[in-house]
Amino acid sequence: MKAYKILIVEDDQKMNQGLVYVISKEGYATESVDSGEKALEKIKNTQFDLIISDLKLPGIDGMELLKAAKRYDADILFIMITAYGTVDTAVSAMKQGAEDYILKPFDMEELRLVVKKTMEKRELFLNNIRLQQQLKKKYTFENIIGTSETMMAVFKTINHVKDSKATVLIRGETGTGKELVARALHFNSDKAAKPYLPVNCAALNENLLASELFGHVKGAFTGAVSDKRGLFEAADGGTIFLDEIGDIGPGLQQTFLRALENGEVQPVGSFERKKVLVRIIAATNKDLEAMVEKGGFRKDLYYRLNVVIIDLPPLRDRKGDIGILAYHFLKQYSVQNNKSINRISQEVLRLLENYHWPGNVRELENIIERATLFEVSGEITKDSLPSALTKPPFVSDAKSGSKDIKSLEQLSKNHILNVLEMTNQNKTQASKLLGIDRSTLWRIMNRLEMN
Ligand SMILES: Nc1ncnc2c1ncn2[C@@H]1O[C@H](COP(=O)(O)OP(=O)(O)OP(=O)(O)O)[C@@H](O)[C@H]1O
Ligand SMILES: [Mg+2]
């Protein structure tokens, strides 16, 4: 814990000594003075976290000191001690920005508790400031946030390979930022002014994908009414991002291999080969090595692709990045939605850090976006988080002998509903998290009468 500095302002010498004794014993660095004037002198030269002052002082009194101190440092905390016992004075002190008040006579335990509570608040405030400052620091790539060692290693690799022609394979679970890294590689490279063309290999069947990438000639297949230039040609000099490369079929794998080995493409239905100079970045959330072993992915293509590998760690393995990412998204969505939320409660930060993030950074982004919309105070609180984060994970009660055993159907339904909530009702992302494809999810939801 940081060594906090507390200034005690009390003209009664015995009382002053008593306060210093109790507060130093709590481990705080303590200084004391016997007048408001001396207190003001002190705060000009030293940064205090808290001032504990008597209201009644000769010369500048506690209330004037409070106002002056707040003008000097708006974040300084203040506890007012008042002997008059009137709630009115205490209330006006709070209105002027005091954190708390203590009515004389008080016992030392009461004082200890009030100080403890106030300092916990200070700790929280400073933690938030720290996170915000970290965010302001310049990172290697402005839109990729992260200070964990693993992300630093990623930034380093991007820097090393961005200008080379080497093929890069980006691996990582869904939502870890593969596309973000692909874009960073291209837009920070010497090819930045040339095209960057992303292709989702999982979205098209093999024939369509081949024609999309390599082009086709008129009459190559039904519907090919004219010649079409492929993306490889269109991207000449730039980058093609082959997303979800693990999903391409065996025929295309071979064509790819040729394109990578010779730098040549052959439009569908043509005998002509064309030379292209394109940088390939591929990404996958599949275990390509295991696929190679099982014969689902060509070994030679795998070796062609993995000249440089960038592994993006799951968010749960870099907990240190969670707070800073959450603040990054808070800032973004707060501005976007015209809200003035600029803090995240300590409780929420803890919940975020303890969650297992199956949808990684994308899921965190969705949760903060949603919280920004729902939050009514100036700070993200637990109330605006989805239940997946605030409730303990579901545990089957079958073993406990409970009579209230849920059917598998009910469990599936609940689970699907939770995952949909996590992904803002995005079925494509939800199906990825559930490990099934979109049409299977659709079928299950139909069967469970959820559509
Ligand atoms: N380190 C990061 N800093 C800031 N934003 C990030 C970071 N990582 C991911 N994001 C954000 O999270 C979202 C998901 O990232 P992205 O689309 O790159 O993930 P992906 O790995 O390609 O996921 P998928 O496998 O599902 O396609 C994006 O909105 C992206 O901007
Ligand atoms: Mg992606």
Ligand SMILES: Nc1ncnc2c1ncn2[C@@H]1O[C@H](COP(=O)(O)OP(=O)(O)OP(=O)(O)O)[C@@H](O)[C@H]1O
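None of these values were measured; they are calculated from a predicted model. Under this definition, the rigid core comprises the largest set of C-alpha atoms superposing within 1.5 Å between the forms. Residue numbers count along the first chain shown, from 1. Compared with the form predicted alone:
- Relative to the superposed core, F78 undergoes a C-alpha shift of no less than 2 Å between these two forms.
- If you fit the rigid core between these two forms, you'll see the Cα of S32 move by 2 angstroms or more.
- The rigid-core alignment places the CA of Y303 less than 2 Å apart between these two forms.
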Contents of the next structure:
Amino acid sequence: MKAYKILIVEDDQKMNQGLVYVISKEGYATESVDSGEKALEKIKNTQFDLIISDLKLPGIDGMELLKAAKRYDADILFIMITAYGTVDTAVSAMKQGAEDYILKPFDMEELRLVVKKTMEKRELFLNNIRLQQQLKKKYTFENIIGTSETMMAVFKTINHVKDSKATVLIRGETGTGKELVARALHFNSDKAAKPYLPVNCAALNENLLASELFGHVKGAFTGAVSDKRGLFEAADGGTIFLDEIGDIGPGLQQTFLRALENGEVQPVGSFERKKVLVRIIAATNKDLEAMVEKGGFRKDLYYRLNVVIIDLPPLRDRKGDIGILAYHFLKQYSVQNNKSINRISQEVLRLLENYHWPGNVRELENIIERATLFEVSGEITKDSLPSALTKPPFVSDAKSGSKDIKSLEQLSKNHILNVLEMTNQNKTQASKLLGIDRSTLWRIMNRLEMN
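For comparison with the form predicted in complex with the ligand, provide the form predicted alone.
FYI, this one's just the chain on its own, none of its partners or other molecules.
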């Protein structure tokens, strides 16, 4: 725990010395003065975490000091010391922003406990600030890596629309970083302090997704034993990120369209509509325009979603970014795994740049993480890479009449085996890299007799 700084303001010399003695013994950096005027001079030049002040002081009293201190630093904590006859004043002080008060006469143990409780609150406050700063740093534009023209266009769009209320549609293949962009839009906007709630539309059936988004009332369906608030209400004032928006069913599309148009949600099983103010960021790896043409997606909903479109390029179309990304992930996972690896061999860089990257940036991150774990030297070498990168791709020699042409099934099988090896047989990660859901991967593997 950091050494918090506490200022004691007490005109009684013996009481002042006693307070300093007790507070200092608790490990706090303690200073003291005997008047409100001296306290204000201290506050101007030193940042304190807590002020402990008597209410009755010569000149500027404790109440005036409280108000002035809060003007200098709204987050400074304040404990008022007061006599029994001025309890009403102490309560008024708390309304003005004091954290607590202590009634005279008191014993020093009581003071110690009040200070301890107050500083625990300070610790919680500072931890929250620190976490918010870390979260914002993680999703700043600088950490969406890329120098290509297409990525520069993405950065420019994010900067233009981050503070707007416009609906944003992020398009791109699996693994291109759609959620990273969604988080950057939210956490760099004026809504950063408000909720950011992501939901995977592909992971829930239509009824469950409706309940998740809009809530439900007790008895709306089997298992609805109580009212439930939906994500739209929970995110009021903030952002909802709807991943895989192309997977929502036709019935829910109509309900969702009404919520976008009117800013109203209707919980499942309820006749009541509720007003909400939520920014929608949606993402998809599907061709929504083609789905509209085939009747699989509502045209009016599509036009409501694509007010602002951000297209994320696949990694194979931004080869110049691969080395930058690889070093970014190397630094991240070297620190995370307590490794001292700070280089990537030229051979590995060539292999990375020549690979076709079906899983895009996510696949590159997984490969660098794996390489960092397996590498025993200070440089990422070919030996630390999965076979999918080190084996040359199959090329048929049609001109020479080569008979070594593999079937489509065999090519599919080989590719799935390579991706499974890359993810250490984790089928959930493998399915994400392949751009399919886990159940589809199981069906393909059963058909190819791979289980």
